[in-house]
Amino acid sequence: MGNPFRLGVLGSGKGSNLAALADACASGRVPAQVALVLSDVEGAGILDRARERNLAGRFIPPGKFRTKLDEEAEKNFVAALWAERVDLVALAGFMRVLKGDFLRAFEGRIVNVHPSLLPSFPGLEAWKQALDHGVKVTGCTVHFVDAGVDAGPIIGQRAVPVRDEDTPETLHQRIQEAEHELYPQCVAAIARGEISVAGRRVVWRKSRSADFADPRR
């Protein structure tokens, strides 16, 4: 057997998507291992989730900017991921926009999960945007990361109905439940080499695995 597919996970918050990815890896549903967890927030919950699962995790100071990594921090993040020979960088609630040098270091190898059906409602608190807009269906999207904000090629999506009685909190909770199913499915497909990118379109090959349902359903 070859070397295992290695994930680097970046996050700023509680770490529920890290938990979903790591548990799917541990169970064999995703043919990969989480090699490293990094956070720009000291004491972030995602680092607790990593410790609970005996995963390598650490805080790297983000630098002087509020919405992006400064130059030194970017170099430190990239160096840490390179040192662990990471094949794919998975963003899990990472609240900073990645810029040119980081994107070039892992070109075509960074993915993110966003709490809306992109291209609708990019940016922050997308579930609130959806609720305020009055849509009847929203959901989540896993996509490749490029220089735009939530603008990279879409890998998979899962719809979530908006209920009349929903609050931002209840809608966000159901979207997160969908994320925890969709994100491992998409990472598994990447690890197995089951997708290709043609322009802005991501094309899935028919999977031989029955581990997951088709995330495009």
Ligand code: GAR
Second form
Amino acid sequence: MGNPFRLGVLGSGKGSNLAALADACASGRVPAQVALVLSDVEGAGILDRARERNLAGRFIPPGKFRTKLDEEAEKNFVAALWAERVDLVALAGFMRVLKGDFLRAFEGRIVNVHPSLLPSFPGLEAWKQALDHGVKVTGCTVHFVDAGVDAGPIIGQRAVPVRDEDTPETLHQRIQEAEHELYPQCVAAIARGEISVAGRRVVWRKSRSADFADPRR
Ligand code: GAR
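Moving from the form predicted on its own, what structure would you give for the form predicted in complex with the ligand?
Then the entire complex follows, led off by the chain already shown.
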């Protein structure tokens, strides 16, 4: 066995995706460990989810901007992740766009989960965008992060039907249930070295563990 694959998880919210990832690591479904949890929001639920699981978690002040990290904050985030020798950065509800220096520091090693079937509905409150648009199917996407907003190569997607009686809350809840299955599955494949990227196309090279359903169905 080599060294364990080390995850750094960044989030701004309640942390249900961190919980799903950490629990999948703890149960062995994902061959990795959560080495560090970072938040740009003091007192965010994601830091509580980390503490409950005895995972290292820290708030790092994001600086003066609202939608991105300032230069000093970016340096602090990168330094913290490097100090923990993180192999993969997993964004889990991190509500700031990552810029050049951060992207270069972890090139090809940052993933994100987004609550829609990209490229539909990038940006904020994607479940609400889907409801307002009237689509009958939405879902969630795990993708590599590049300089665009919710734009990098797609690793996996899971469809979620929209019901007539859905409210933003009920739809987001069902999308999150799909995220909690899809995200660990995609991270497991990356940790096992089963994923390769050719341009925009992500190829799953080996048959996947029977623990998980096929994310492309
Ligand atoms: C998730 O639904 C995630 O897809 C979304 O934030 C939520 C975080 O929930 N991310 C985005 O909208 C990013 N564009 P969590 O804190 O419970 O994991």
